[in-house]
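Just the one chain here, the form predicted on its own, laid out as structure tokens.
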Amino acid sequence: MSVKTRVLVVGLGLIGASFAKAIKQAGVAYVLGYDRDPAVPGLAIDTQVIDEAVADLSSVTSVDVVVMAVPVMAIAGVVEQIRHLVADLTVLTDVGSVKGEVVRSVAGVLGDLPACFVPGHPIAGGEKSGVLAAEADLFKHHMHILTPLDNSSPAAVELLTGLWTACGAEVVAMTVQRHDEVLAATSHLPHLLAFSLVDTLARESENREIFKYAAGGFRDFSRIAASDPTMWHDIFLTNRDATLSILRRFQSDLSLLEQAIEHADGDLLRTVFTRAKSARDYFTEILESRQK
């Protein structure tokens, strides 16, 4: 990978800024940065997140890679703004949590999907947001999922794999459909449950007094309810089918637990809890192996 690779990051929130900072520090690219908030690129320069600030996307004339680090429902608008660059790009990619909608958005603007287009999604994040929260090691020991399309060029996949590897990520590939199904189960549903639980308790407790008595279990489970509401609003509206499928399966299993408690069916409760503990222990082993 050439150190002269020019990468334009559109959207300097936590993910976009962390990616920019990581590849800049790794010395694998010259990084340009743009954000809809005109003050943000200047902050990104001051904090050494990017090499060059971009005030207007139409002024960019030559880059090798464009990374769209914006909410899923904003992708179409970004593609419209950078469409003059697409013909000469080696890579056009994104970091969205719903790949099907991203593919539809790009196709809706450009008509045909270009060979440079390789959708992607880093399995990393945090509750803090904005360019000042950027962490160069945010993706270290985390997966980055690529969902190459039938016409994605091998050169695009190779370059993009190299950039994310330079961030410390483990790059894996799967289909767009499989990605959206997997993320609905492992990310979207947990966020929905956390949002729902915190909202339920907040509405039922006058002045939210109940939170004074919450301990570590509630803290751990509810942590992700502090995530960006706008981003998650977009995710649930754009990954409806996969999310509804896993949500309805969960509702069915939850009804069984409700009945077990109502009828004092300790055997069923013990079976479910034991199976869940075994699965969680296996997940812990996977996480620990990635840290080695």
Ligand code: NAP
The other form holds:
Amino acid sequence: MSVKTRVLVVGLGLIGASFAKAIKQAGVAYVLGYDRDPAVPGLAIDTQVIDEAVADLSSVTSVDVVVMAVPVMAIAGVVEQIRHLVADLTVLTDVGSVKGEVVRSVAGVLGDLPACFVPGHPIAGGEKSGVLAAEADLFKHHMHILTPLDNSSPAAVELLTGLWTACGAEVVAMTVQRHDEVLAATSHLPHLLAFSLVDTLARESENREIFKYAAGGFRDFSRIAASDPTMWHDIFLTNRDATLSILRRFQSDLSLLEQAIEHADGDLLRTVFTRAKSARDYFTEILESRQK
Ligand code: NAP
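Target state, the form predicted together with the named molecule; input state, the form predicted on its own:
After this comes the whole thing, all chains and molecules, with the earlier chain placed first.
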């Protein structure tokens, strides 16, 4: 009988609990779970998310993998609590949306970056939070980005790749810096725009009356403004340079559209909209091919 990999998930929210549930269901790991809310690991047992609840991280002795699934600015505190495990780990990883800050946090606590450390980020998620939002299929047909460091051990990368593949994810690798630039453009900026638009409309309308008249366009664009404020607070404070850079480019392009409307420059509007439609159609094709 093969011995299952022992995986400790710290932070049993949407991402941590979904990962735990997926690897448990796939039968590839024995999953221990910890959350700062002491009621959560019990709920995770009841809902078949984990095999074993951990009440106190200092009591954990033998695990192969630790997955830190907490908001980015909580990572340093978690590393403090699991530092006694690091020397014997095969893999230390995380799921945070900003990789540069996670690497700085781990280095800040441990001094050196251990060879078992391989940062990661699943490109899947949603607006819900908490253990009861866990879905074993959350990562299926989605990418999981690993950002191995110069000294990350090949064995750590291999084990982690196996776990995420067992969740149905496609595992890809890139550098920490590239990850933070790409995600600033494709995820962080859209969330900022959604938060900002919904806030503007909510403040302008008496009793939010205006939302009664909103239809599909507003629903599609604004969905992500329901995301967790703590998580996004952490992302913008820790991926500052990359988000500011893409935000400034966007502001400049947006002011060109403002001028085009002001000066009735239909050609410019049509050019931008046509180019954007073609890019969006291409993105739809990519999405559809991923589902096959
Ligand atoms: P979530 O549903 O709010 O889950 C986070 C969990 O961690 C919560 O149960 C939270 O408890 C707990 N927690 C917070 N600080 C902790 C600490 N110091 N020690 C132990 N547990 C702690 O959030 P999530 O969406 O799963 O996000 C987790 C991570 O995944 C974040 O780093 C985020 O950037 C990343 N991520 C999120 C998405 C997404 O779409 N949601 C996608 C990809 C990556 P409380 O409820 O008490 O705060």
